[in-house]
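To begin, one chain is listed below as structure tokens, in the form predicted on its own.
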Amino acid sequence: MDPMLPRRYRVLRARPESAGVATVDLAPVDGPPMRFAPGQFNMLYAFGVGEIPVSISGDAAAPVLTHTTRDVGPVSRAIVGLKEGDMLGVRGPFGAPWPVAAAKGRHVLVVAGGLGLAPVRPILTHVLANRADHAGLTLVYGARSPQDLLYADDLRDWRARPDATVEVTVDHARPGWTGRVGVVTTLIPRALAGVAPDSVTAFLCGPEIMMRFCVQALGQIGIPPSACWVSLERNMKCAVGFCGHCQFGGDFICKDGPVFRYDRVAARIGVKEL
């Protein structure tokens, strides 16, 4: 299927995740399900409103297309407000994926902050479905508050598995919260205790300042930036590098990313002018 041609998708299920955040499961009205790789994104068109890029957050092996979106503008507000049976236009997939295949035989570390769990969720579903192909799996996930945590059912199921390590923390606790409080960087040494640093491939998604400090924390325990991959989802608009909105030094995030090896972009992350 030509990724530039929009296709009609019907909402099979719509569910709220937290305040202003919702997940929709989509199925094509005609034609086969979309094939994509973890880390890619689609252009979602709310009819009569507009189009925005949104990471694919579902299982790459499933026939259903899943997206999690936060209400931050007219288009995302329309998507968050979709109900079962509503229609949505979809173009894609676009972008460079997470190099999950290259992590075969290695310990996979996933670090996510806030809504950043959505783009890395396909990594988790893939690794858990092919657990014997990897030396280990660790998820470190942080959110502002317990009410902002995504995928409550998934988190419960992942934590119950004996073949995965899941650490969750929040910035601010609420009454009744019995979990950890603090930034995700404080959990990394604990989560990787006993894991050989040279066996780890790290995938990170969240606020850029969080990813910078996480890579520093990983470096302190012997995991180099060359073993870290980040998703830089900022300013994307056209998905093919024509409009220039997402130019990032010599790269276009929509076309050359959004997934980059950290040492390739380390000197540019945090530069205000970029």
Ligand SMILES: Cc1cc2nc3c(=O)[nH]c(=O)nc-3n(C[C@H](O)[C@H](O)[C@H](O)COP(=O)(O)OP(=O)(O)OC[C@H]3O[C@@H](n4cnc5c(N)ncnc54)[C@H](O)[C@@H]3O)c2cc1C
Second form
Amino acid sequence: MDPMLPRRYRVLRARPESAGVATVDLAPVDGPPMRFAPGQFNMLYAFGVGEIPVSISGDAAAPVLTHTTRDVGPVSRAIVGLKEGDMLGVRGPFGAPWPVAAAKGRHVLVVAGGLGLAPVRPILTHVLANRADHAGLTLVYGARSPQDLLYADDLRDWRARPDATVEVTVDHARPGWTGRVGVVTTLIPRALAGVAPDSVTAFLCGPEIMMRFCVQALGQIGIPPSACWVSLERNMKCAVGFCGHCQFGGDFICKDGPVFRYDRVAARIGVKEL
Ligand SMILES: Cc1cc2nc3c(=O)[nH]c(=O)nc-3n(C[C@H](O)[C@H](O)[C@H](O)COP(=O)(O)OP(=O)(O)OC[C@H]3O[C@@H](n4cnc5c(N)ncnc54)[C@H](O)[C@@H]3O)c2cc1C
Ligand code: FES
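Condition change, the form predicted on its own to the form predicted together with the named molecule:
Okay, now the whole complex, with that chain kicking things off.
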């Protein structure tokens, strides 16, 4: 299949998540459903508007392809505005996945900030479906406000699981919010109480500054940067390593990433304009 040629997908279901954020379930108009690994992304083409990279946020074992998008500009606005029955062009999947298989037997820690819950959601669905393969599962998730929390139904289901720890926090509470307030870093030591640091593999996704501080906080409790994986975003055009738009030092985010082991990119994260 030509990686530069979008396939036509139809919207089976479109649902709002929070202000300006929506999730769509897609199915190909013809041909088999897409197979992908957690952490990969697609190039979504809103016909007549443009094409953008968006992480796959659904279950890798499900027959539908799911994406969650925030309206920040023309293309993402067109995707957030899609309705059931609408068409979208899809190229992919692209990129290096989260190394979930390598975390077999280990305690999986997922740390997400804001829309960063979308690219790690396939890790959570996979680990929960294969829970016996892992020593434990902890999710630490932070959003700006209670209204910005994604996947309300999933959060409720995940919290009800006796074999997972789920900690949620918001930067700014609203009346009626009885949960935690504060940054995700403060929740990490408590969320991992009783867990052996050398058993943890951490997957982090969110603003780069959040990931940097979280890796520092993990280091303070004995979890090294080499056990931490992050997902990075840069502008993209081709998604297959031709155009150079996504260059990040010696790597192309589209083909060498978007998922990287933290110690391999630590010196570059935080460098302005890189
Ligand atoms: C690998 C990868 C995975 C991604 N996964 C997702 C995803 O799952 N969901 C999703 O909504 N987006 C995701 N993005 C970001 C998405 O590609 C951009 O938001 C999109 O390209 C914006 O295009 P646009 O035409 O709508 O807006 P543009 O006109 O290109 O941008 C509008 C404005 O928004 C700013 N902007 C661009 N990206 C972002 C951003 N991520 N956050 C805030 N402001 C931004 C731009 O600098 C500009 O000022 C991902 C990006 C990459 C590289
Ligand atoms: S997007 Fe073209 S090289 Fe990565």
